[in-house]
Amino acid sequence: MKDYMEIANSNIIFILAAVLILFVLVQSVCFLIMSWKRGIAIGISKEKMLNAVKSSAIFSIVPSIPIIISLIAIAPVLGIPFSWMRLSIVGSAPYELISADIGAKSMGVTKLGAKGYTSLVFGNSMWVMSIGIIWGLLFCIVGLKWYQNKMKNIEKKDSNWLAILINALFFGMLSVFIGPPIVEGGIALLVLLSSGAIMTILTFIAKKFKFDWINNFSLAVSMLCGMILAVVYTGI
Amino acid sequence: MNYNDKVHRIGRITGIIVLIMIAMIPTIVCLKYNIFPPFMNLVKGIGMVCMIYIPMCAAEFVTYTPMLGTSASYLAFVTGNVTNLKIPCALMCMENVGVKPQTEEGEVIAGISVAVSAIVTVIVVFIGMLAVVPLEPVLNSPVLKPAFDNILPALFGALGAYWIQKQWKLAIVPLTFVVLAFALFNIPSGAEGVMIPIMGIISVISARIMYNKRFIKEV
């Protein structure tokens, strides 16, 4: 049997994987055009969808470089291939250590690229990650179109209440992630209050000097303030 | 056909060629390679890893669709990475354009963001993998290496300062109840995923309590 790595770094997997991620961008491209020509119909102002463009391209650079990192550990024992494709669509990093693992351990293998990790071993931790995450997007396909009905219903009866109720999810969400910090303290405290202090000091700005176009950077500028910063209050 | 109809069938159709696309990866390299793992072995991998995401999936679903819309929801599930890129950048978008989720002018932009987020990771993964030799001393050097471990509290800490300043009395009953349960409990880190929805069901029923109580009007 051919060693795994052989298989994990073939062609073959290379042409599967730009062809899924060539789809998956074609189609990111086709939402977008149905979204910006949904907004001309609706009476949004280019220059409204415009900005929307260029704050969201703006901000999801720095986001992805942790990315490349994963990509950079995971590709000596999975191939870069497979990896590459794992990493540019549905999951994350997290997830494709955990489920790789996982499909190295059900077939007895104490972990990734452990010895004993054959090709048969690959197969099984292609299959576990590729089926493990998909349950969202299936979640999706069955359910989203009367999941939104009822969102419609909600707004239909209450439209105050459905903007709080979405409000009140997001909070949820943020406190997981604002909490560890505040009770761990550190750096991670420091960097969490920088990137607030620098993100309210450019809300300030662009809200007192009307200079709108600060809103579109002052995410992306904070989020990498905070990163620079935890570099420095190491270094000190 | 109505603009929502189109979108649930495309999501829909893209979605279904996307799973398939996935599933026939393992297939076509197990087939020509000759590598059949043994299914009660295969059973068991998938069992575990479907135990842990399905619950996980299905939290993400109720809790994030809301927040999205209709054609943000389809690409942000494809496209992955929806915590820490789509919904930041979603919900910043609409917030700077000055419009709100679930309404059609949200929909629209939510759409245009998540589709823009969603070209930017995969160019940015694809330049990362061309160049992954010369970028890898670079990005796993360790003067960077805080920078990448303080991601999150860089990302939160910002979005946080912005949203709790313009909707504090929405924040307070979940950022206290994390803040307890991290100080009194020993809560492993990467539980994030179950903590989401309980503190998504603890924030909405506070919420509901201070609307009834005309503590809060509207957002």
Second form
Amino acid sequence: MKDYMEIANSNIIFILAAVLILFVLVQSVCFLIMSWKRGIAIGISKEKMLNAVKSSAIFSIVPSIPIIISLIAIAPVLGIPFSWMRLSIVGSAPYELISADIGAKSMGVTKLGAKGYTSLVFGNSMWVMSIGIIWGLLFCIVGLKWYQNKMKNIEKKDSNWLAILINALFFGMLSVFIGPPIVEGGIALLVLLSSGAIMTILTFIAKKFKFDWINNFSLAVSMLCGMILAVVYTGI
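Given the form predicted in complex with the partner chain, corresponding form predicted alone:
For this one, just the chain is written down, with no partner chains and no other molecules.
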């Protein structure tokens, strides 16, 4: 049986990933053209729209750095093309690694890339990652309008309850990611605490000195610093 990385980095996977990413790029260009035409139709000057495009392009650079680093981190385990495709469309590095690990463990392999992680197990990881991510998109298509109407009704009855509900959902989502480092401790916990401290410092600076632009980069910078510190802590 072939080593799974031969399949993960094969030409056919590269071609399939490239087709999907090309589709997203074409879609993005179409939305840009439609938005530009709509802006002109409602009277927004070309100068303002051009400035918006430039500022958006500049502000998207720093948030993209952690994604590139995530690609570098997961590509040795899941191959370049599939990792490239996943991080270019939907999902995130934590989700991809968690779901891929679930796919491995469901077939009796202890972790990604461990002994017994064959091409068949890799295929199962791909299926789990792909199927697991589609439900949010399907819910938005089928049930987002219903959900928004429900939220509006709750807000009319009791706005405080709506705030509690949203915060509970948010902290529930966070617990999925911060729970394991807290329980396991070690380097993962150190990275979590360090990233949180950096985020807190950046937020304080933004509020204290009225540097609102820092808010656009605080999450990306804290993630990037967390990745760097993970390497540092591992080497200590």
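What you see is a predicted model, and the numbers here were worked out from it, not measured in a lab. Just so we're on the same page, rigid core means the largest C-alpha set that superposes within 1.5 Å between forms. Positions refer to the first chain, counted from 1.
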query: Large Cα shift (2 Å or above) at residue 14 between these two forms, core-fitted; finding: no
query: Exceeds or equals 2 Å, Cα of residue 143 between these two forms, core fit; finding: yes
